[in-house]
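Consider the single chain below, provided in structure tokens and representing the form predicted alone.
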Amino acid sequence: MKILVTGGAGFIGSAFVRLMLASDPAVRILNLDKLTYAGNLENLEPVASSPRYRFISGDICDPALVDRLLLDEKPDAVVHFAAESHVDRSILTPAPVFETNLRGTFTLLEAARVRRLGRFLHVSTDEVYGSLEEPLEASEDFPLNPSSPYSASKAGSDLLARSYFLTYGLPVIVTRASNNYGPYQFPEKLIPLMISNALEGGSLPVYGDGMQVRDWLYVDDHCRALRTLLEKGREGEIYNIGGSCSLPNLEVVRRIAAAAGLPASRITHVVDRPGHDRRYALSSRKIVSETGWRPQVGFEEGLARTIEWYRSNPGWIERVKSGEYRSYYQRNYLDRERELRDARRA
């Protein structure tokens, strides 16, 4: 099988590339990535010299490039990861998420339709369901209720992908996963941010009261689910992929602080972000019953693996936490921390 992976230099995309090349000697991977701030070819060093892997620098919003790739390479499937994927950044600057997540997805779908692609796996998020009160869990037919520019753009791209199945018969499968974590994750998301700060002896900034609940899924388990759906998933269907591990953000941060030997006093609270969803929860019963997939890595084991990887790769952290990242961190955390202190004094 030849697979075109979009966004394969990002966190989840690179994990999928590494997994597929390691697990199946017949697989060939084409990796199309624009290499924005979160795309990092260092994530692919373990496979960079493989004759079954090829990197193409380019933008999924470029219709000529995408069409030429599908025409010349004739991949058996597209696995579409490429996205502006961070809620905080979508709040600060909303335009890029709609350009990439909607226009980019449309460009890929249209080329896939014209070139009669064999399978299109559209990778999405549980955030499209919005915040759910306990004990609700979102099944695949649950109403969409996005609350940030990022989740709205992903909900729109999900609907667009499904429309290409319903209208044109394009063999689309949509997946919606819970919060991923693991090695190589850019340190703007909660777990890598807290680990990298903890290893540097810095503060651990938590939004609001920290009681926002998320379900945690180890990245390799997610990638195994995607591999399973490439083989066994039903065309036109949506599949939730969860880790069956729901925890408040504050509890996750406390565990990271303890593992790094930091006192709880290093945890600081900053002004909450606008529209911050309180609880995500989804049901993975469909993928489990149809394919037999289940998560293999529990949260305690996965977190230990992740902390050890960051501890062993300080150079990687230093290189990605430079320049633009410093400016983003100042604006998104340090300024919010100062705002909260000023509000308390007033």
Given for the second form:
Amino acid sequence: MKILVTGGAGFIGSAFVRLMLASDPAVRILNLDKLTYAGNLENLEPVASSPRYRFISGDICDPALVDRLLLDEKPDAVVHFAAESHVDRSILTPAPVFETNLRGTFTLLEAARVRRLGRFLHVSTDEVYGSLEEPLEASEDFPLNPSSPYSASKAGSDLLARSYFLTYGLPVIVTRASNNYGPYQFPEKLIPLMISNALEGGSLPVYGDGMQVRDWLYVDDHCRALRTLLEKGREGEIYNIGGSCSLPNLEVVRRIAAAAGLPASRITHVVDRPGHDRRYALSSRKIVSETGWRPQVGFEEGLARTIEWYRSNPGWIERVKSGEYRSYYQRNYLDRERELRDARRA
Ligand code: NAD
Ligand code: DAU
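What would you give as the form predicted in complex with nicotinamide-adenine-dinucleotide, now that the form predicted alone is on the page?
Time for the whole complex; same chain goes first.
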């Protein structure tokens, strides 16, 4: 099987490429990635020299490139990860989010329709359901209620993907996973940001009261679910993929501080994310009953593995935290905190 992976130099895409090449000797992977701030070829060093792997530098919004790739390479499937994936950045700078997540997805779908692709796995998120009151859980037919530019763009791209199935019969599957964590995650997201700050002995900036709830899914469990759906998923269907591990952010951060030997006083409550969703909760009954997939890595074990990985890879952290990351950190944390203080004084 030949798979075109988009965004394979990012966190989840690279985990999927590594998993597929390691677990299936018949698989060949083409990785199309623009290498934005979040794309990192170091994440693919373990597979870079494999004859079954090829990297293509390029933008999913480029119709000529995408069409050429499908025509020349004739992949059996596309697994579409490429996206602007961070909520806070989507609030600070929304334009690239809509460009990549909507126009990029449309460009891929259109080429897939013209070139009669065999399977299109569109990787999406539980954020499209919005914030849910206890004890609600979203199943796949739950209404879409996105809050941020990021989640609105993902909801839009899900609908686009579905429309290509309903209108043109393109064999699309949409997946919606909960919060992933694990090695190689860019340290703008909660868990790697807190781990890398903790390892430096820095402060741990929790938004608002920290009682927002997320469902944590170890990245390899997510990738195993995607592999299962490539094989057994039904065309035109949506599948939720949850970690069955709901925790308030503050609890997650407390565990990271404790594992790093930091006192709880390093946890600081900072200005909240605008439009911050309070609680995500997914039902994964459908994927479990149809395919038998289940998460295998519990949170305690997954977090320990993740902390150990960041501890053992200080060079990786140092390189991704240099340059652009510093100005993002300044804007999202220090400038917003100052703006709030100034507004209170005025
Ligand atoms: P990431 O930000 O780590 O990686 C995104 C990758 O896409 C990067 O390699 C980047 O260079 C590439 N990319 C961005 N724009 C591109 C473009 N225009 N053309 C080609 N490549 C481009 O993201 P991630 O956390 O690995 O998420 C991957 C996918 O999974 C996204 O679609 C995201 O919405 C979805 N998702 C993520 C999570 C999570 O917790 N991280 C959970 C559910 C779903
Ligand atoms: O739910 C799936 C989604 O999970 C994916 O679709 C997104 O791509 C991914 O970024 C993630 O979105 P979140 O906004 O939930 O993840 P993030 O790691 O940014 O934040 C998790 C929670 O932690 C959220 O409630 C905000 C909070 N937070 C985050 C950061 C970075 C903090 O309190 N402090 C922080 O510094």
